[in-house]
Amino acid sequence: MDSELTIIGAGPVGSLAAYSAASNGSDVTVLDQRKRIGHPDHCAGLISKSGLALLGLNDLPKKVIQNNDIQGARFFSPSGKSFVVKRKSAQAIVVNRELFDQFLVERSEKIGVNYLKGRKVSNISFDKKRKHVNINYFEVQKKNKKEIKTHSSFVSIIANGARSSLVEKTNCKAVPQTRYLSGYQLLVENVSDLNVNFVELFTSNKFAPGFFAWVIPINETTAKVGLVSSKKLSVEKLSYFMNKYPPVKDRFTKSTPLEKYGGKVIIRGLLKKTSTDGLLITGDAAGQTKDTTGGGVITGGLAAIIAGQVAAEAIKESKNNKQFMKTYDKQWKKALLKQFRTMAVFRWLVNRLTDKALEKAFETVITNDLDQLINQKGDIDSQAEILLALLKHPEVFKLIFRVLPNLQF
């Protein structure tokens, strides 16, 4: 075998999956298919501190660092009616993803990680007979020539993000088309009105269906500005929120675009099974983002961490069937099931809501200080708590009813 264990993937969750791997006394390496990791970027970068610390990242370097002092976030309503959710001190930052996901593999390789960048994964399969799993790859380059090698170890983790093909060559269903949507960012400068301090956030069924459009500052007049669209006209609908929607078309007319960004987030797209013979699924591969926010760092990371446990405990056992690697599926699930859950049940509800319901929703929250709950038990990452304490409220359980009329199917 080339390595004992392989993972298809070097972005955060691929990174952390691979030094928790490292740490635990694994020979690991790392294919990925860019030969410029962190690039192009994918990601708004916002970031909770809560999470960097369950992942172990509590001192990033200061280069990798955009912004170190979100307090919290202003929500808007589609006709801009606004509550705000904060905290005394920083509860976020933003970073460079390009130097963040830099920065891990950096980290891992410092353990004796080995990345081996430019490898295009085409096929995936564990060999019966001889127990390991054979991966298949080409060198990425200029002329693309796809001479085709193979790349064997004892176990392997795919965790190369979202839409990824391989899932669906191995015994495990992947993530369904439908539960991607569209996303659109730029990075802006000469944006006015804006509070380093606050996330800026805003729905609307109009330029943000099925999601919301967002306005992340690094300083006082750069900002990361994009949305997410169930409709995929990501590009046109950030461009009529910027120009044309009346809260904050008047913050960017002497704006100019440094940079572009385009992707996907997954949203309730949670796969039953990741893990079978030889091989582990993990981070957006396996649909584990964050159904509120359709972020991945941190949830998928803290799954990524049990993949590499799990894997290099399957090593050191010589133990690499699916009954053993079903070991990951239990322990992922008992640390962050609730929390999907919760969050898929939330956005489904969000998502049926006609911008009218919307307004009734945002008028509750305003009306009944609401935020002042939020401010209280929300957090970033773990927000199954907050959102059945919301539910629960008696002013919520009046709004359901008050919106049913309202609702979308």
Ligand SMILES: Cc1cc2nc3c(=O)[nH]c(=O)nc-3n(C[C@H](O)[C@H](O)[C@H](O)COP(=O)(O)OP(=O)(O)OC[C@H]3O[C@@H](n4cnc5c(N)ncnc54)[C@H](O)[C@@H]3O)c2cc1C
Second form
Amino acid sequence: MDSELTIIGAGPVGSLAAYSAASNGSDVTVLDQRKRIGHPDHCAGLISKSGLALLGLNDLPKKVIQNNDIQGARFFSPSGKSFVVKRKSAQAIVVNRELFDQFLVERSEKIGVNYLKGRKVSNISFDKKRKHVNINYFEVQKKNKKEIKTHSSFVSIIANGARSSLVEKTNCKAVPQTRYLSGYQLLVENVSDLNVNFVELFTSNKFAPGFFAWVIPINETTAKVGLVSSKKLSVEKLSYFMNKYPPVKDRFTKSTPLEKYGGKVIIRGLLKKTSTDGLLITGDAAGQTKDTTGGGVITGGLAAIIAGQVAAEAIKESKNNKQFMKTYDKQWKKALLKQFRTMAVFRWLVNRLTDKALEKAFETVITNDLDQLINQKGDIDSQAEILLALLKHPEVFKLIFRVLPNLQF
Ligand SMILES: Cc1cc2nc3c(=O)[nH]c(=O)nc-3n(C[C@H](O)[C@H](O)[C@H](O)COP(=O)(O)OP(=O)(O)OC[C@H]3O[C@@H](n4cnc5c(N)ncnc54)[C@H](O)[C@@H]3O)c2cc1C
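For comparison with the form predicted alone, produce the structure of the form predicted in complex with this ligand.
Below, the chain from earlier opens the complete complex, with every other chain and molecule after it.
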């Protein structure tokens, strides 16, 4: 065998799984198709401080952090009405995702993880006779010369992100295509009226059906401005948002885009089965993202740490049959399923609100001071508590009945 554990994908999830397994004594190799890890970037990089602490990442190097002091968020209705959710201290940070991913690679390399970059995995299978996993890959730089090589290991973890074609090669179901939304983001300078301590989130079916647009400040004049939309054309929709949408258009008249990023966000795509003989699936490949925000670094990272522990245990016990590997499914579900389910219900409901109904929802929050309730109970990652508290609130209950005629099915 070439290694005890092989991980496919050196995104944050793959590297967190690698670190977790290597810390538990496993010999780990990570294969990634990219030669420059984390590039091109496809993420806004907004990550909660509490989530980072759970991942054991309290001390990120300065160069990774673009904004260390996000204290809250301002939410906007389609017509521009808004409320603020805030704390006195910083709740989240903004990271440069390329440097974040590279830092996680270096951290794992320091404890002995072996990274093979520029290797694209094309197939994965379990050899029942030899009881090990065979991974077929080719070196990306060798154009027109796809010499397929095989890497074998006792256990493998699929962590190759959204639109994983590798999950389809296993007997687990992949995230359906219908669960992907398209995201587009610009890094923009010379934006006016930025508050460096607050992210801004904008709702409207005109430019972000099924999701929202965001302005995430990096400093007083530079921000990541993007949106995710259930319909295609996110590039055109972002152009409408920045140039024509009345509540913000004047803030971008002098702005210049520096970089652009695109990518897929998974909503309500959580896989039920994430293990089989010799194999575990984690992160975006398993749909382990927050349905409220599409964020997957913390939730995927938490599942990845469990995957690394279970893989190390399987290696120690010499057990890689599907019954043993199922320990992973049980453990991540115990830790995260309630959160995922509550967020999925919330997203399902919000996605059925017309702009008129969204306005009513904002009015309810503003006139009943529900932002105070969110301030007290809200947590960027563990959202089940606040979402359940909101759904039980009498005014929200009344609102749901009032907006029922405006729901779109
Ligand atoms: C526009 C946008 C904004 C976002 N903003 C946020 C945010 O602010 N906060 C947040 O938490 N999340 C955010 N997300 C989601 C976040 O980017 C993902 O949840 C996160 O990157 C998932 O990590 P991962 O390691 O599972 O996958 P990835 O980060 O996608 O990493 C997968 C890795 O696998 C490699 N790979 C893929 N296929 C193969 C193959 N066949 N062989 C070898 N290697 C392969 C890739 O090169 C890559 O390095 C955003 C997503 C988008 C699209």
